[in-house]
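What follows is a single chain, given as C-alpha cells, in the form predicted on its own.
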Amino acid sequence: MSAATAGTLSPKLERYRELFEKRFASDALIEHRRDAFNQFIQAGFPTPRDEAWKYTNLRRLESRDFAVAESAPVGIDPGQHPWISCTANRLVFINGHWSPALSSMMPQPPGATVLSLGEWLKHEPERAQAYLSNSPSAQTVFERLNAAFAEDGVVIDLAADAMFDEPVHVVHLWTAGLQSSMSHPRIIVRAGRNSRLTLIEQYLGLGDSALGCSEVFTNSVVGVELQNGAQMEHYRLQQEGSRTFHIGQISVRAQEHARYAIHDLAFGGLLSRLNLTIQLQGSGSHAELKGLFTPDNSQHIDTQTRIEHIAPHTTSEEDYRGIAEGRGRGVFNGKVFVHQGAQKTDARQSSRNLLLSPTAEIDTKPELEIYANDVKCSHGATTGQLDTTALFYLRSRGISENDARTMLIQAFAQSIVSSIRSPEVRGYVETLLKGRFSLRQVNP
C-alpha cells in the first residue's frame, strides 16, 4: 500500500485530513477516531500492486473530492417506497443519517435492544465509546476510514435466548441533488447465547437522472459477534446507482454451535467491493454463503470472502454465481483457511460464472489453505457462455431467442434465489432479475 506521513500527504489524503479536523475536532470520540484516521493516512488507498486489490483499481475513487454527506428530508409515498416490504422493524438512513420519520419499530422482545448509533453517540457518548472500544479492531484501510468518519448506523444487542419474530431491516438511501458526498454507516451486532436474528441490509439510490452529475461514496462496516448457539440470517442487497462507489466490510466471529448464513446480492454501483471475513472460532460452528453479482455496462463488482476454520468440527458452504454483460467486470476471490488443530473441518466452495457478451469479464479465484490433516475440503470454478445446445432446444420448441436466453439466464441464477428463505426477499429479488433480463436484446 502507498504510505503517507504528516507533511508529505498527497492532495487527496490532505483533503480527507481537512474534512476530519473540521468535522470531529471537538467530538467526544476524538481519540478513538484520530487513532483510526492516522492508521488510514499511514496506509493510504490500496493499489493493484496489493494482491488483494489486483483486479480492482481505486484510482477513480481516490481522485474524487467528497464532502461528508448531510441528511435531507425525503418525501416518499408509503405505497411507492423502493425498499422491500417485509417487516415493521425498519431503520431508514438518508445520506447516512437516521430518518425517524421513515423508520418504524415494533416493541422489542425481552432482552433485545436495537437503536441508532448516531442517537447513542449523541446521548451516551461514554457508554458508546466503551462499547466501540471493545469491538474488533479495524483491520483494513476502509474499516479504519469508517471508524474515523462513522456518524450513524445501527446497534443490535441480543441477550441470551432473545429473538426477533420479524427481521430487522436497515435501509441506506442516497437522495437526489447531492454534491459529491460520502457516508460511512456502521452496524454492530452482538448476539448472546442461543439468540436468533434476521438482518436485511439494503443500499439504494434514487436514480442517476435524479442524482445528476454528482458521485457518491458508501463505505459500510458490519461487525457480528455470535455467542454459543446463536443464529443469524443475513441478507445484503446492493442496488446503488451507476455513479456510486461502494466499499463494504463484514466481519463475523462465531462461537460454539453458532450459525451464520448470508445472501450477498450485488446489482448496482459504478465500482463496488465487499470484503467478507468469517471466523469459526467455536466447535460445531457453521457458515453458509450464497452470492449473486450481475455487472452490466461498465460496472465493476468485486467480492472477496475469507472463511477461517479455527476450531475443530466446523463446517462451511459457499456458492457464488456471477452474470456479466456489456463491458461489465466481476471479480470473485474466495479463500478457505483451515488452521492447525481444526480437525474434522468440512468446507465446500463453488464459483460459477456466465458471460453474456464478448466484452464482459469475470475473474474468479477459489483458494484452499489447509494446516490440518483430517478434513474434507473442496472447491471449483467455471466460467462460460449460455449453453448453445439448450438454447437450440428451446428455439426448436417455438420459443423466441430472447425468451430462450432469458429462461437460461434466470435458471442459472435460480439456484441462489431459490435458497432465500424469506418469501418477501425472494419475491423482491425475483422481480428485480425479471426486470433486468426479461427484455434482453440479442448480443451481436
Given for the second form:
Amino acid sequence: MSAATAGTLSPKLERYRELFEKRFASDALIEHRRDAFNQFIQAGFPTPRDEAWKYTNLRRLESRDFAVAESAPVGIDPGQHPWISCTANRLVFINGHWSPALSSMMPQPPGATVLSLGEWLKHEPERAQAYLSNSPSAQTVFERLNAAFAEDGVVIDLAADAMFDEPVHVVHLWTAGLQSSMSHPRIIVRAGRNSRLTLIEQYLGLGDSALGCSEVFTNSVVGVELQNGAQMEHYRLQQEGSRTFHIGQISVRAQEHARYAIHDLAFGGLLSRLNLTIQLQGSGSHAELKGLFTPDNSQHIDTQTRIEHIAPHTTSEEDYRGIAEGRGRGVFNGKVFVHQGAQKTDARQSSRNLLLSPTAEIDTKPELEIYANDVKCSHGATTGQLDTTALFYLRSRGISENDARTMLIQAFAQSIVSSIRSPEVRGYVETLLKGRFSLRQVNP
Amino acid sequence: MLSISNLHVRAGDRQILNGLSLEVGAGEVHAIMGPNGSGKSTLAQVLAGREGYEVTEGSVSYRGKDLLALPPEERAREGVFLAFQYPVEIPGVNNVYLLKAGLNAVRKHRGEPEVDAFEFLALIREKMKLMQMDESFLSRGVNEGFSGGEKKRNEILQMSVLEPSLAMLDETDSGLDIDALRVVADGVNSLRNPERAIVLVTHYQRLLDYIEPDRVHVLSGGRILKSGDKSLALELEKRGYDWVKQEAAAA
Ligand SMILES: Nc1ncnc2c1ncn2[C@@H]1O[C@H](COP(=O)(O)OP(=O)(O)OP(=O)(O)O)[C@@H](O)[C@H]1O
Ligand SMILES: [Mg+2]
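Structure of the form predicted in complex with the partner chain, given the form predicted on its own:
Expanding to the full complex; the earlier chain stays at the top.
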C-alpha cells in the first residue's frame, strides 16, 4: 500500500514520509510505526469538510515544514522554573525528550510505577509496544501521526490499591530559538482496581516573544485505563507559546465505579485543539469535566469532548467556560452519547462563555444523543459580555473600571478555578489568571 | 453640598427628567417621593454616574465640583454613595473583598494608607453587628442568593463602611420587614451628622417616622412638583399624588 500511495502524495505529506523514513528506518518498532504512518498518510490532515473540524482550519499547520524535535540544553534556575511547584514526582521533557536532570522522582511506593516511555522503548521495545497497543485510543488521524513518531512520554502503572503520595507532574517544555519542530509525546496510564492517581500535565514554551518563540507543533496523546474503583484526578494546563500548534487527544476508559475528574485549562498556543473522549464502560462510573479556555489576540482554542455512557448508572458532569478577547476565537463542542442499555444515566453539561471584545468569537455546541429511555440529561449554553450593571455597581463603590473588569472576569472563571482540589495547582492558576486579566488596556 | 439645576435627562428616545432642580445642604435629610416611573431612580443613577443616560441640559455641582464630569468611581471616592433599588448579584466576587477594595479605594483617594487586616476586620464586625447581619454573609458572593431584605441591609452595610458624604438610598425600605426597617433606619441615623447629606427615595411614610427628613419633595413627570417639610409626606400618604399634579397643572 505504501508504494501505491507514495506516487500520489501531496508534497507536504511526502515531506512527512521523508522525515519518517529517515528517523525510523532502523527502529525496532518500524513495522508498527509504518502501519500507523500509512494510516495517517491515507487519511491526510482533516479539512473543514470533516464535521469535527468545521471550525478549526488546519491549513496553516499543514503548510509548515516541521523537523523532528531534538532536545536542547536549557538553563533553568531552580527558583525560577516556569512550572507548578511542590510536586515531588516531576518528569520534565525538553522538546519532547525526557530530561533526567530536570526531573525528580520520589521512591516509588509498592505497586506504583512511573517511567519514561523513551527509556522503556529503548530497553524493551516489544513489551512497551504491546502495552501501548492496549491503551485506550480514539483512532484519530493525529493519534496515528503520534503512533508513527512518538519517541518519548510517560508510562504510569498502578497495581490494585496502589497510589502515589504526591501527584505525578509531567512537564513538556519547548526551548526558545529552535528551528520549526514537532514533538509527539505520549502518556499512558493504567490504574488497577481501587488505585488512585493525580496527574498534572503541563505544556510550556520558553521565550514567548515574537523572536524567541519558535514555531512548533505539539501532538500529544494520552490514554487512560481505569479499572474497577480506580480514581484519577487529572489537570491539564496548556500554556504554550504564541506560535505553537497544539493538538491533544485524551482517551479515557472507566470500569465499574471508577471516577475520572479533569480540569482542562487551555491558555496558550496559536492554534490549539483538544479531543477528550471518555467511555464510561462500567456501571457506577463517573466523569467530571471542568474546562477553562481563554483565546486572546489571534489565538484559536478548540475543545471537543465526547462522553459515552455505555453502562447503566453512569454519571457525568461537565462545566466549560470560555473567555475570549482581542481577535481570539474559541470553539467548544460537548457531545454526550447515551448508549442503548445505559439506563439511569445522569449527565449534566454546561457551557458558558464571555466575550470581552467585539472581534472575539466563541462557538459552542452542546450535543446530546440518547438511545436509552430512563435517563436524566441536561445541557445549557450561554455566551455574553461583561454585565454592565455589575460593572457599574462595582465602580459605584469606588473601584476603578479596570479593576472592576478584572474582578468580574475572575469571578467568571472562579467556578472552574475554585473547584481545583490541589492547592498548588489552584494557587498557580489563580496567579496566572490574575496576571492575564489585570492591568490591561480597557477595550474600547 | 449638592446643587442640581434644570436637569434634563434622556434614555434612548425617552425624556425622563425635565428640568429638575434640587438643593441639598450639608447635614440635611431629604426625602423624594413620587409615582412609579416618575424618574426617581433615574435621578439617583445619573447622580451616581450610570452610563446610558444622556444629560441634555442642566448641571449638577457637588461640593463645588461638576459631578457629571466625573466617572462613577471618582464620585464614590469623593463621597457619593447610592444604595441601589435593585442591588446587583455578583457571584464569584466576594462580599468582604468588595467592601475592602471599596474602602481602600476611598482611603487612597483621601491620601490615607490602606486599612490593615485587623483594623478592617474589627470595623466590619462592628458594622455587621449594627446591621444585625451574620458574619457568614462576608464570605458569600456579593448579594449572591441574598433575600430581598438581606440585599438592602448589605447596601447599608457598604454605606456604613464607606462613610459617604452624600448618601442616596433608593427605596431601601421596600421589601423590609418591620424589624429590618428599624435596623436599616438605625444604620442611616448613625451616619447622620452635620457634614453629611442624605437623600431618601421612598414610597412610604413609615421610613420617615424613623429617619426624620428636613425636606420632602414630590417628583412627578421628571421634575419636582412640590416641596415641603415632613408633614407633606403625611399628607401624600393620605391623599395620594393627584392633587399635587393638579395643583402644579393649575399653577
Ligand atoms: N435606560 C432606560 N431606557 C429607557 N427607559 C428608561 C430607562 N431608564 C428608565 N426608563 C424609564 O424612565 C421612567 C422612569 O424610571 P425610574 O426607574 O427612574 O422610575 P422611578 O421613579 O424610580 O419608579 P419606581 O417608583 O417604580 O421605582 C420609567 O418609565 C422607565 O421605564
Ligand atoms: Mg425606582
